[in-house]
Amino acid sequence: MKSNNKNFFSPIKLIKYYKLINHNLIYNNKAINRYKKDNFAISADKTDNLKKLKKSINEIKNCSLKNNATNMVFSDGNPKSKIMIIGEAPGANEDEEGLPFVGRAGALLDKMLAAIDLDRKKVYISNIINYRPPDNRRPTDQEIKRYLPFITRHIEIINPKILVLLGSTAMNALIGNDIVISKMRGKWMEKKFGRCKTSVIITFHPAFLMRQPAQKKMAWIDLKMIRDKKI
């Protein structure tokens, strides 16, 4: 790591980290209630363009998780956004809701988010899936393959400057197969997708960060990273 991480791991700063993305995450099993209250004002094009995506999505025929989901989960945040975060997929709550990141994982996402002064009026959300697998189980190699060229699309279009993957299977999608998330986070790589350039960063999934929670250091220096990237 180079000199100029050294204040990531300043004291004061992971100790207020810390308290804010842990303060009442684990005894709280509630689903969050986002159900969309903006109207965020984007060019005709983009709005056109993310109607059509949508349709393209609720219109594919003979996929089994579409099937025996409630909703389909598109998206949250703002679509004007320059950051935009891809998680992996819907899980009940977000079926439920048919928004992204509403369960626990959700809660902290959004603490982390906090962390670096963000919400989620400054960042665009998705997933790989836009449907919930069952029993939350990964998304299969075949599913993830048809779902592709979508959230590459779904890339394209909102076109963000930076672009944050969040756990391996958004990572194993979208950069490769041949990597592991522990070599690969933390650090910046430039990819395009369609016509959009953007820079690209992996970090730990806040699912697995409430399943190691030593992991949460780790993730801070990625956080660090987002906010104090140029865009």
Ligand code: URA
The other form holds:
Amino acid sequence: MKSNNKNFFSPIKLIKYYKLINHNLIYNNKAINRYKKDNFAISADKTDNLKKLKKSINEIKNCSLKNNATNMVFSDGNPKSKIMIIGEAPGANEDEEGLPFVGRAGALLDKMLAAIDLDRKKVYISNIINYRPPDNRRPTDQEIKRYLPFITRHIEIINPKILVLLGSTAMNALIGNDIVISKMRGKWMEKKFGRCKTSVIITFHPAFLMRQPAQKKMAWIDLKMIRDKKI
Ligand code: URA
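Form predicted alone done; form predicted together with ligand URA now:
Time for the whole complex; same chain goes first.
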């Protein structure tokens, strides 16, 4: 049979063909980027995406946390890092400086990182909530719900190989409410945040370790797991 090229390349036929071979066709008029890529590679527009995310957090309306805060606390560290660390929310020092983990808990976090040969140039750090809750109280469920899409998008943009969740607030917000940190810490879990697939580990928050120094030995086990993880 004589093939009719013109007919074969008609849009309807092409769509049927891609469906047949199970190819993910995005219905888009653009000549390039027609197909979904399996791997979410670090792209040149990461900086742009981070800027957009920061802008959208800045545009949050009617939030008492934001209204009472001095600064937004977005992140610190290296956006190209394969390790992302997430805490709870800024405290007074963080609110003052606009950077996460710069107070006493931050000093302990720096020591914990140094113990496994990491520092802020080698990791990327953020929090579940970007504005300081008054009197350093724990963020409410409603506040966490409101900020969850932003931290989820943040993870997706950074696309880390390892995600370290510090403390119960980060764990409950990102993994689930029906779990306790004593049972969940020190285990690798594969999780998806948007298009980012990552290995998650939960460990104790440095502020908790300052109150319960006996637990530092457990945190050391977790840190060694991070150090020894092949990525
Ligand atoms: N505790 C947190 O969870 N985050 C900070 O940035 C500081 C203290």
